[in-house]
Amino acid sequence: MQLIGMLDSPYVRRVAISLKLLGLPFEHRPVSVFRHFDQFRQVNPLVKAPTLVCDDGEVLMDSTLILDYLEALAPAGRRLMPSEGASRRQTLQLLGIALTACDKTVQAVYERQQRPPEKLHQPWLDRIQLQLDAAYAELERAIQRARPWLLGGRLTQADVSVAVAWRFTQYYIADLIPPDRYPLLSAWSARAESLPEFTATPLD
């Protein structure tokens, strides 16, 4: 299988980041959207990341779909999504967070780099910066009762993605979304950022 976008998208790093945990292997092309339009265009007409190549050359695009069809290959015991019950709807619950956060950084960063200064809107930006308050306030208080991880004892989806999510917001907005604001949220990223398979992935 072949991975194909940049780490700097939470999109793509929880697809990596989640292959790794899965045990499935995998080959990683870091083609930018962007810079590499072109390039990206010959595997994904769509030109959307992350893209996953698998084996047969068959093409999908999405992080949650992609994420949906690497669980039905992963070995029942290393996979994120818990199967049913309150398990499974409190991790999608929090996968919503999550993905909407990433959802609003995304807008956030295009508002500030990629429209003129001239033409930014900050009522937009700051309907942005309160949904992503929003978002972030609902991850805090779902921190306090982590034991140690969001469902208990072992890592699932949910911990993934809001990793990722935090870590996408601080690199690239923290002057909208301080981490003292959310402690709790801060240092518990901070340790899932610190286990090997997200160390292994780097945003930057």
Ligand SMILES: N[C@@H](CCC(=O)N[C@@H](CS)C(=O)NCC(=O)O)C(=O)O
Contents of the next structure:
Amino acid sequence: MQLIGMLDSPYVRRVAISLKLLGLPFEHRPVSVFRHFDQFRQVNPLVKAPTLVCDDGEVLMDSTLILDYLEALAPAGRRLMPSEGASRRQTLQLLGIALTACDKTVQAVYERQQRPPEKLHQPWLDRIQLQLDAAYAELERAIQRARPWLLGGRLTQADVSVAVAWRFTQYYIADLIPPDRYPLLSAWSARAESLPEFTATPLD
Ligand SMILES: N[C@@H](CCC(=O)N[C@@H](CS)C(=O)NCC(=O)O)C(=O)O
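Next, report the structure of the form predicted together with this ligand; the form predicted alone has already been given.
First the chain shown before, then all remaining chains and molecules of the complex.
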């Protein structure tokens, strides 16, 4: 299996960390959707990161769909998605918030990096900032209940994705979302980022 994409993408990073936690061997190919556009197109003409090339050559994309596929390959005891009930619903709810935080951060980064500075549209950035604050305020409340992980004693996909989202936002747009506004999330994220699967998968 090959995972294609850079670790500064939160979607690539959540898949890479999950592969390690699930105990599934893979090769990581750090191909950039911007700097290596033509090389990326040869693997996936849609140029979306992450792209997963399966052992039989089938190409998957979209981190959530890739993770859905990978979960089924992993031994039951290592899976990151609770299979049913309230804990599954709560995991899905937190994932929705974390992925929206990733999406809005990507939009802010693209607004700043992909447009000429004179074409930056400040009202759009202001709107993104409001949406990001709403997402992280909800996650700050969820962290209050973490014991020590979001669903209790065992790490789930909610923990992976919330931690990855926070690190990504802090790396690129801490000026919009300063860490001292979300102190519990900052401290909790440091704990997640110190796990071996996270330190072996650095964003930068
Ligand atoms: N919903 C997708 C989002 C993936 C995504 O937008 N990835 C970015 C990199 S962070 C990308 O491929 N950007 C290139 C483009 O959209 O043209 C997922 O979860 O994988």
